[in-house]
Structure formats: structure tokens, C-alpha cells
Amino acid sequence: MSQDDNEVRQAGVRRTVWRSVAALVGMFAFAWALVPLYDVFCRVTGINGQVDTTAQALVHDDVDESRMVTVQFITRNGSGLPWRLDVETRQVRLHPGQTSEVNFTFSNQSRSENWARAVPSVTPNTATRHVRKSSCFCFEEQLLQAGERVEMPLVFQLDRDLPPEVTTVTLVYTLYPVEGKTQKLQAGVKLDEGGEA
């Protein structure tokens, strides 16, 4: 093999390595940005039941009394959270444009205080943009003391533009622990019990 062939081969290897590194960096950047981009896409389009977790103004237009819609409520607990979430009414029937209030009960069944967040989702996806919440426990993280039980309202409305083929809307709330805050609380308790840090 001549000197020129060897240099050409080494240049080809270097080019391949640089292209591979660039592709690897590009794939990492894409993977890192994928979750936030997907969340934004789902919130904008209402796909995958992602809902806005900020208060919205209720519209006091005329109620569409020509039809009724059933709204179902499902509660779930994520793993690692010693809480219970219950709803006083599993379903309500209302007219689009009508405001409704349903109470949910949170119970911390552990011996320590914990932080949690209720993450909402809506089905069918076409109904997501038509659910307005003026008051919801899902807007912020919740702190419950050991053994504490709290009742919190959900005040909502289905807007009049809800597609006519939608006759049932399901609101699902899943409780997840807020790890960072709970761990800080538990570390603070250990420091208090142990004396000095």
C-alpha cells in the first residue's frame, strides 16, 4: 500500500468518525427535545388527552339545552404515593355551557407529610379543548400532612362548541408523588430528629 493510499484511507476514516459523532450528537439533541416538544404538541392539538393546567374563564353564554353530555370521573394513584383520591360523584350529566362543581377528597394514608400532583387527561381527544376549568386541584402541587384528609372542588364547564357526536367525556386524574419536595421534607424531618446536620 502506498503512502497516498494510506492517507486517503485515514482521511476517509476521520470523515466517517466525524459524521458518526455528528449523527450521535444530533440524535441526542433530538431525543432530549422530544418530550417537551411532544407535550407542547399535545396541549395545542388536544391529542393524547393532554389538558391545560391553568384556570380558564367560564363563559356565561346561553346553555345548550338541546342536548345532554355525561361527564365521568376516574381517579388513580401513581406508584409510590401513600395517598387516596376519591370523587364524591362518579358522573354528572349536564348541558354544554352549564357550569358544574364536583368535590374530590385527598387522603394521606402515611405517617409523614407528602407532596403530590394530580395529572389530568381527557377522553375522547376531541373533547380536550372544550373542557374549561376555573378551579381545579390539578393547577398546583398539593401538600398533605400525615393522616390528613382534604376536600377540594373541581369547577368546570363544557363549552357549547363541543362536537355533537361527543355524548360522554371522561376526566381522569392520576396522582403522582412530587419526588424532590417529598425527599426534602423527609430529609428535614431526619435532620430535626437527629439534631445537628
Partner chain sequence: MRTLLVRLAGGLTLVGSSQVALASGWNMPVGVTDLSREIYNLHMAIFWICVVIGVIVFGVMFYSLFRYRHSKGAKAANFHENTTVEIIWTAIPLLILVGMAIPATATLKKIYDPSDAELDVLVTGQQWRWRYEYLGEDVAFNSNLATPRAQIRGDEERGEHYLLEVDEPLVLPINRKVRFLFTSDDVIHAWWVPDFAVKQDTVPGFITENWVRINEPGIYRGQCAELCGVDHAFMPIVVHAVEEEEFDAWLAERQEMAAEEAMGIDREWELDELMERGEGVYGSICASCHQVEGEGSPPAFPALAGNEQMLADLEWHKDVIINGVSGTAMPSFRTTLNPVELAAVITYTRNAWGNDSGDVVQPAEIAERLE
Contents of the next structure:
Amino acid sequence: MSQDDNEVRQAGVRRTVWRSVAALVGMFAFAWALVPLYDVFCRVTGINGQVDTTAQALVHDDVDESRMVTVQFITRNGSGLPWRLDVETRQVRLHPGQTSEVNFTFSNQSRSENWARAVPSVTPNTATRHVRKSSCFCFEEQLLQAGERVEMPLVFQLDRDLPPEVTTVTLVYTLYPVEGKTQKLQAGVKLDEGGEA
Amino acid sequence: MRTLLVRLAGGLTLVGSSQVALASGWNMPVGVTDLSREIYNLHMAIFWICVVIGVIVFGVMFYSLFRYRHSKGAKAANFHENTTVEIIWTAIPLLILVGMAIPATATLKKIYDPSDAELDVLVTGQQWRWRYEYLGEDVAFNSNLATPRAQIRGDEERGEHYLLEVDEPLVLPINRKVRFLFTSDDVIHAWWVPDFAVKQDTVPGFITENWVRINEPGIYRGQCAELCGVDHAFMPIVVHAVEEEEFDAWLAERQEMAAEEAMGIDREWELDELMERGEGVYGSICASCHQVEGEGSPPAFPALAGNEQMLADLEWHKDVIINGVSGTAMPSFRTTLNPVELAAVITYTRNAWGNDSGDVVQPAEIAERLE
Amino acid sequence: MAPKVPPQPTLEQSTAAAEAGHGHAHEAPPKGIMRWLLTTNHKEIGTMYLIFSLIMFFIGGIFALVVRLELFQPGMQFVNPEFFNQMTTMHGLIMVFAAVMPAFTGLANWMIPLQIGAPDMALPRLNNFSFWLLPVAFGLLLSTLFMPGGGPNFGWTFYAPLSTTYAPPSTTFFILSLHIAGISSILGAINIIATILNMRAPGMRMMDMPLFVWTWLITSFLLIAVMPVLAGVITMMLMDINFGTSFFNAAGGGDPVLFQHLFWFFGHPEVYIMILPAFGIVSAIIPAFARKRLFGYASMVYATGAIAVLSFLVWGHHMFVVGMPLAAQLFFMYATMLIAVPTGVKIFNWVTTLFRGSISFEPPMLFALAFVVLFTIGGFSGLMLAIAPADFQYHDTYFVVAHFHYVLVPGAIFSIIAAVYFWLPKWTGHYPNVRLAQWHFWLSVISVNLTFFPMHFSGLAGMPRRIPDYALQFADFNMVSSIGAFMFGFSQLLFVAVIVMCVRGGQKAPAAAWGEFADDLEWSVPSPAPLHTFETPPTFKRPAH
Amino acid sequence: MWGVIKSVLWAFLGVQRDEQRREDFEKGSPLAFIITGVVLGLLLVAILAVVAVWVAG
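Rather than the form predicted on its own that you just supplied, could I have the structure of the form predicted together with its partner chain?
Up next: the whole complex, starting with the chain shown before.
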């Protein structure tokens, strides 16, 4: 093989390597891009009961009185949070298009202030897209003082396009601690105390 | 081993007739719901399709191996392409697949029909037990493995339902559509009862659903199907399916029991009483991680016997039991145990295995804290 | 998997090379360990890959035997559940990442340059580096077993949050070792692509390449596409564990199911990474011993491409019970069923190659034929698993275990054994001992079925996977499986014996060791192949028949 | 163009004649095939997705 051929080969190898590296970087970036993409995809399609957390406009004067749907509320506690989450009613029955308001009570039962966050989930997932909330505490991080109790309303409606086979919609809120913030908070308290002393 | 041979012989005599499908213990159960039967039929249909294709393909193959042996002087033909044949053997599988996809789709659509449930049960997976809540009925309980550890170690003879028995089975009515909601407190588990053809992952923080309408009363057993840690093999599921009236009676009885238990909160409890109650709770809830003698298995599960932090700080102890510790396997027992059980188990752990702190935690104290 | 020291270049070869006017005359290679640490020769590196994977195959096999020992009878007898979980996890990880994948890479290193008439791989130094990453990666992985809290215990699929929030402290090292192994695979893949695309002998076009080269080319593309995704997902795990992010942690607004989507987006193509090169091997062996050209070469190439493309569309079939919406279930079910078509095409092509051939049953052929039958059985159970409603029953049971072991053991591993027997004459200059290889074959094929066939029954009867103890009705099946597993494990010692004997001596093999239908370029160089081959590129001539 | 699409469609099924692929590989640049393959691959995804969504109702 002549020197020229060899150089042609080497150039080809270099080109192939660079293209491969570009593809690698692209795929690595793609894997990370999948995280937000999945999120968007879930919100659009309702996979996993991920709900849209932004406040939505409620549509009025459009109630479908031909059918009733039961909406259940379940509250749960993740581990490590000295809070209690209550809902004033376990279930409501309403027409698609009708607006309803349900109060949730958050109480901090510890002797220190904490941050927490309520993670929502909806089932069946065909219903997820049809739950509209105008005010909601989903995913929002909340701070409660020691022993504090706060009521928060959930104002929502099911839109009229709710598939007919859905007769019960279940909303679950699981309360989780926001560890980092709480730790910072408590560290801060100790610092302050130290300063005074 | 002998039973195996007998069964093998039995199985072989049945091969060829569709009865082989019914030989118990070798095949997917037909189950006791309409859907489990449909799924079973799909399974058998695709199985027989595979058998037929297999017989043809392997038939041709073994015929060729036998007929065209080099040692018997076979001369190789010289062909290596035939587009017509290739198109045919591409088209036929495609048609078979479409034929399979149609009934499979129909069944899947039925599985995904959530409408008109008459009873909702929230099933929560927890390392390593199941918790059942009958929504709107004020009935909830934990369901733990009932097989004694001695049987697992082999110190005792194993019972008929070894590893498939629980202290409190899930009780369901027959002929009613029961909607299951699934979630988890910690890792992913999967709730599976083969006779219902229901298997669903329980995902922490999320909720999924499935449903069942049982046709026949009976006792149905299953297991956790998703690896969930050390005791994954030890969180079985037992369902008692009963007649509807019997179910209603059972539900009423459970509600009464819960009310009675609630009455007990206000009275003063003796140490002995709490210890006795606490030992029971500890044995079914805590012992799988912290061990029967409280020695734990560090680093994942700390020892409780002689645990200085726990003994020095009662409030911290209560806090850990009630609220759990985030990022660890220690769950929150705020809702899964009632105040009496919480008080009993705290008292028990502070006084058992030589901890002897003498502390008595009253249920009323816990109830007040939870208000 | 051949502990074969490639012979030193013969005098003629060296002079021929020098005369060919190459700048680099072959200096005397360093002696002893340094020779192996620093070698850039594709044959030596290939040999090291194969030896490494053989050692790892036995280590992973011992882990499997610990598992089977505990499952021999109901009850906990030998190990505790915690260690059992570490064993199942390590068995899976070692077999996938340290045994099967490096074995194929080793075969690629040895054979691809020979099959395309190239003097070496395109990037020889990188080749050395990517091999030496492996012992580092898996040394680290095995060392986690001795760390406090033990090694990984969450299954080779390491689903979050069991592998993040609830994982043992050693998980960070597990992630690091997977990263290193992943880099090794990626570098290997780049090297193979660069070699195949640029180093072919003059006159050899893409469609003239042997199928082993083709399937490896496609495999390399798959590796480049999915290994970065694995790297991404384990980096996210690492951040969740150590830096407080919440990719897969519901408490922080993340989603554990996202982990499964990402993992299987990597994981399903990964499954094909472990089987496509096997297709190439079998497609070389069957025509050689049927004395007939491969039926439908072009279809084989296209079918491999189709399988590779479809492999990106079916990851959801691993997640039929996580609660995906109906439309997603249907999409993944249909796409999965479609894969049966090109896979079927391959099997039909092999069978038709046999039809009206002139067939003899040398050791490589025995394993290749067993591959066709047993891989097809694995394919059938795969088709059953594709039916989403039925998967509600099959999912996470021993039926799945039976399925993927049929695809991987008598599938991938039999193909590797077949390849070793097929190419041993080229590597060592001797034929493998036929009698011993036949014993190896029959013991393997009987025990592999004894091990894995009863798992179909225990799975259908309701036995979940990854459990250290089980209900009494599964006892008989498990006992048979355990007996079969020990038989299979010990039979593989015969394999080692055949290889060692073959290295040391045996019937001499000519250059074209397997007759005129094993006619790819590797059979044109002497047996054993000299250390340096094709320094002057051969002129490729298309086969006449 | 139609020839290229036809070849790629056949490839999806895994069937091809020797002459046809020879012809394909004479064409020099594989780019047309790769692009067509990707486009048709995406089309397959789209068709499957549409069918699945439609069937799911």
C-alpha cells in the first residue's frame, strides 16, 4: 500500500471518529433532554397521573348535567415529615364542567418550622388531562411554623371532554419534606441563637 | 423428586390434548375472573401458534440435518436466493401477528375500563408488607407474612401454604367490581394475584389502578412481583373472596372493632398491657428489619437494643416512629398504626431486651400529638 | 475465550513487511507483563478480551450457582436474603457487561481485521486502552461485595428508588464501574466502526463483507446510540444519591418510572447488542458445514438493520405493568410484535441454508445448530411476552427468566462457544479435540435445557423472579433447575480443557481449516495466523460460487 | 427516489434480492438510503402511534 493510500485511510478514520464522537455527545445530551421532554409528554398525555401544575382558567356555563362523576381525595404522608394533611371531605360528586372547592388542612405538629411539598397524582390517567385546577398547592414548597395550621383550597373542575367510561377520579396528595431547605432553616436558627449568646 | 416424576408422566400423557393446559401447577392458572380467563385463552392461543410454527421450522430443519448428511454422500445444491419464498415467509407471520393483535387489543381495552366500580381499595406497598384501605369505609389494616421464621430456617416443618399466608387477608366480595388503587411508601413493589390476572406496580408518590370482579368465592394467594429489597420474597398476598352478604357483615364487624379500639385511647394503660400489645406489633411490623431481639442489621437497620439515642430522647423516639426518617427505609407510621399501637410499640422498644427504661407512653398522649 | 498467545511473527512475515516499505519496522516487543500491558496488536488484544471474558464467565457463573444452591430447596439454607440479592445482581451485571459483551468485542478484535483484510484495527492504542479499562471497572465492581453494606443488591436493572434512596453505600462505586465499562464499550465501538468503514481491502465493498462484520457494524452503531443514555441515567442516579437532586425521587417532584423509561431505552437495544454478533457468527458457521452458500445474504443484512431500528421502539414492553396509558401499551405491543418478522426471516434463512446442503457436524456446527433451535424457543417465549394482556401474568416471573436465559445462554453464549471452536484452528493452528468438544456440546445442551426449561413452568405457575425462598409448589421445578445449573457449570470446565489442549497441540490445521465454504479472508492467511497479517492489503475477489 | 423507498421498505421486512441490493450498492452514496431509512422509521413510529391512539379511543 502506498503512502498516499495510507493517508487517505487515516483521514477516513479521523472523519469517522469525529462523527462518532459527535453522535455520542448528541446521544448523551438526548438522554438528559429526555427528562424535561418526558415531563412535558406526561403533562400533555397524562401518563402517570402527572398533572399540570399551572393554574388554569376554569370554563364556566358549560355543565354537563347528564352524568355525575365521583372525585375522591386521598392524603398521604411521606416519611420524615412531622406534618399532618387533612381534607375536609373524602369525596365529592359533581357534573363535568361544574366547579368545586375543597379545603385541605396542613398542620405542622413539631416544635420547629419545616418546609414541605405536596406531590399530586391522578388516576385513571385518561382523566388527568381533564382535571382543571384554578388554585392548587401542587408541588409548591410550603413553610409552616412550629404548630402552625393552614387551610388551602383546591378549586377545580372536570372538563366536559372527560371520557365517558371515567366514573371515578382519584386525586392523591403525598406530603414530602423538603430536606435541604429545612436543614438550612434549622442551621440558620442555631446560628442566630449563637449570635445572641 | 418422586412427585415430579409422577407429574411429568402425567403431563406427558396429556400432551397433545388441550387438557395439558389444565394440569395444575404447570401452566398459567385459568383464574376466577372473566378477564383472567380471557388472558389465559390468549396465552394458550399464542402458545399453540408457537408450537405449530416450531413444529414446521424444526421439522424442516431436522429433516434437512438427517436427509442431507455429508457422511451419507449428500451433494449440496447451489441456490441462495428466492424472493418469492422470502416474501411468503414474511407475509405469513405478519398475518398471524395481526390475527393475534386483534384479540389482545380487545382484552387490553377491557383491562383499562375503570368505570362503575362498587368498592375502592387502596393498596399500599411497604417494605415488606401490604396495607389495605377500604376507601370511604373507615376500615384499614396491614397484612404481614404469617409464616414463622422457624419454618423458613427449617427448624419447623413447613406448612401447606408456606410463604403464602398472612396475618390479615384482604377480604373482597364476589360479583362486585372492585377497583384497586396502588401506591407505595418506599420503593416499587408489585401486587400480583395470579388467579385474578392482576399485576400492578406500586410506585412511590404515584397512583395506578386496576380492577377485579371475582366470580367464585375462595382463598387466592399471590406475591410481591417486583424486587423491593431484602424481604421481597416475604410479602405475600392472600385474598378471601366471599359472598356479598358475608362481606358486608365482615365490613361492619371491622368497623365496630375500629370503634372499640378508638375507645381504648382515652383510658390509662398499664406497662404490662402495653408491653404485650407492643410485642405483637413489633413482631409483625418492626422485626423484619430491626430483628426479633432488636439487634438490627447495621448499617441499613440500626440496632434498637441498647440504642442510646433512642433511650436518651423520648421525644425523638416518638418522632421517628410517627413520622419516619426521610431517605431511609424507616417509614412514617402516623396513619398505618393507631395511637394504641404506636404507644404500645414505643413502650415495648423502650423496655424490651434489657432496655428497661421504665418509660410508659400512653395512647392518649400519642393521640393528642397527632391531633 | 481463548487463552492463546499469538505466535511471534515469522521471519518471512517480518521481512515481507519491511520490504513493503512500512515506516515502522517491528521492534522486538517488550517482554513479560509489559508486552501485554502495552500491546497494540489486535490479535493480542482480542486474546486478552477473550481470556478476560472467560474468567468473568466463570465468576458470574459461580454467583449463579450460589443462587441455584440456595434455590435447590425451599427455605433459607446457605446464604441470607441480602447476600442472595447481591448474587443475583452481580450475576446479571457480570454476565452482561463483563462476559458476553467483552467476548464479542474480543472476537471482533481478532476477526474483523482478518475478515476485511486490514493489518490491524484503525486505532490500535485506543484499543489497548479500552481493554485495560475493563479489569479496572470489574475489579472495582467486584470489590463492592466487600464494602460495608455489601455490593449492589437491586437487580441488574437497578430500578430507582431501590438503587438510589434505598441503596447500599457502595452504589457510588457501582456507578463509577459502570461508567468505566461503558467508556470501554464506546471506545471499542468507535474503533470497530472506524476499522470497518475505512480499512477494508481494496475491492471489498460493504455488501461483500462477511455477516459477522456487518452485524458488528450495526452493533457498534447501537452501542454508540445507547451507551451514552446509560451513562446519562447512571449520572442522574449519582446526583440523586450524592447531590440531592430528584430525578427519580417522588419526594422532590421526580418520577421513579422515568428511570425505567431511560434504562430500557438503553436496555432493549443492549439486548440486541448481545445477540446481533451471534447472528453473524452463526451465519458464517452454518454455510461452512452445510457446504452451501448462505441463503439470502442481503436479507440477512437488511433484517439486522431492521431489528436494530425496531429495537429503539419497544422499550415499553419491559414496563407493561407500571401503569402506562392504554395507547402506550398498544404502541409497544404492536412494535414488539413487529420485531418477530425480521427475526423470523433470519431463522428461515438459516434453515433454508441447511435445506439440500451437505451437512457435517463438527463442534462449531453442533453449537450453531443448537443456537438456531434454542434461540428460536427463546424467541417464541418473547413473542408470548409481547402480548401485553398476557404479560400481566408473565411479567417479573420465572417465565421471563426462562425467556432471556434461552436467548442469552444457548443464544449468545452458545454462539460465542461456536465461534471459538470455529476460529481456534486459525488462532492456534490446531483443530480442537473433537471427542471432548462433543462431550462439551452434549452436556451443555442437555443441562442448559434442564436448567431453563422448567423455569417456564415455575413462572407460569406463579413464581416471581429474584426471590431467595419460594412456596412449596415450586420445589420440584427448582430442584431440577439447580441440578441442571450445576451440570452446566461444570461442563464448561471441558471447554477450558479443549482450549488449553488446542493451544498446546493437536491435529494441525491448514490455512483454510473448514473447507471451501468457509471462504472469508481470514482463511487465506496461514494457521496459526501470524502476529502481523495483511500488511500488504490483499486484493479482494468475490467468491465464485 | 421510488426505487430507494422501495428498497428501504423491503429492508424493514428484512427481504431483499441480490440483484436489487447490488444495484442499490452501485449507487455510490448511501446518504439517500440513510435519510430515507430515518424518515420511513419516523413514519413507522407515527403510524404505529396513530393506530394505537385510535384503537385506544
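These numbers were taken from a predicted model, which means no experiment stands behind them. Numbering follows the first chain given and starts at 1. What we label the rigid core is the largest C-alpha set whose atoms superpose within 1.5 Å from one form to the other.
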**Study point:** Residue shift check between these two forms, rigid core fit, residue 29 Cα at least 2 Å
**Key:** yes
**Study point:** C-alpha positional change at residue 18 between these two forms - rigid core reference, Å
**Key:** 14.4
